[in-house]
Amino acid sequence: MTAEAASTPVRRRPADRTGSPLEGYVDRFAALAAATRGAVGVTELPAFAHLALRADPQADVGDILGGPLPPPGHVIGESPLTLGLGPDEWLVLAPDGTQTPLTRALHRVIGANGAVVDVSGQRTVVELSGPWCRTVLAKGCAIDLHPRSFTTDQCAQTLIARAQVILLARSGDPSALWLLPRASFARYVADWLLDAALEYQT
């Protein structure tokens, strides 16, 4: 992995990107933010590289991922960003276009004792923001979303209105969460969020 790729921040400016499962939703998301005066915001973030990683939890990946592999439900790093999904299962998010060097670097470390699969395009990343974001999400999510329970650098595989998503608290700001729905359910999840936020329009 090049130094330039490693230094590229994961989060970039939101855009209505061509080929996205939520292409055409930017105006609807902007209308929601305006109608709720920022109380609830929905934004699809630009494309990421998504790598599914299976490995020994003690694998020496610190130089590649910025730290040891996190336990289930926890997140490490910034670019790449690594989510612990299970005892030996992780999802790595990195800047789009870095799939090949990152995959090769991980393969060199884990060898035949694991697997790295490029699953970019399988999911999209949606940011839910605003002071009422957790209240809106709680309408369709069974886990405890209080900031004391679901806090910075935590993740969970859960259901949002019966759609499977990965939920991520990425920053110290409790009013911002990332949702990673599968591409085939992205529009359903986005429509549900827009509907769930209707009561917060002023």
Contents of the next structure:
Amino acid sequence: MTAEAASTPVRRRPADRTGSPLEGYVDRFAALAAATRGAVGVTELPAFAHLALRADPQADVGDILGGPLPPPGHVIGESPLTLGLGPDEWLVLAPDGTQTPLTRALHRVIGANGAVVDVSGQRTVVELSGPWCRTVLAKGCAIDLHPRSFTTDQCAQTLIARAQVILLARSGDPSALWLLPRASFARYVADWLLDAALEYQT
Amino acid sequence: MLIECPWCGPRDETEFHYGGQAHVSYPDDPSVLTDEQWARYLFYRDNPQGRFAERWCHGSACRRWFNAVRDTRTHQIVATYRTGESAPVT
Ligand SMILES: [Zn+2]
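Beyond the form predicted on its own, can we have the form predicted in complex with its partner chain?
The complete assembly is shown below, putting the previous chain first.
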């Protein structure tokens, strides 16, 4: 490989979702929202930077992530947004394109006692909205999705219709959820959601 | 059935898989064992009727191994606890 080729930047997904795992579903998601009169909304969000972080839970990342590393099942920040996946494992979501500076900044803090890996292609982010979206999701999910139980700034890794996903309850819309399926399972999960939402169409 | 993951809380049993008897420690110096002692470490496990300390892995979520005390007669999970901790019940 020539030096020139080695320095060519990796081609990233543009903000219009072209090339994203669910680019072929835009019309079907729009039709669902129309047919359910907004009771169930499904949207694939534009690409984020996804970083897998393994570190000491006491690592001093406050200046970078906006607070101490959250325990499993909890979320801090807005942008970057940090999800606690395990006792020493986090997923950081940040604006696409910030992968390199954010990785460098985290590396400086955690030193040799951890790892930061760019996993931006691993999952896509699907936003579920509308008053019935949790009811639809509950058809294929064993955890208690009632807003009393699964609420703002909580996350969970679990199975939706047997596919592994990360679920995230965001501040703002109390019923809305983010669903992060793996890229290769995204179309399966989208097909399942469209089917599960059929009964809410009028 | 729900299993209480020490990191994630109660989750459906389909998210977990089983890892055999817990607290089987690796021999201090395997090279001094006879073949019979080594085979006993590798293959011999308790098989009680009643409470049994087992390893489980939360494979669909946090991917952490942990321990559970399960009653083999009723399949009831009496307690779960983190690796490195001793069983809270016997
Ligand atoms: Zn777990």
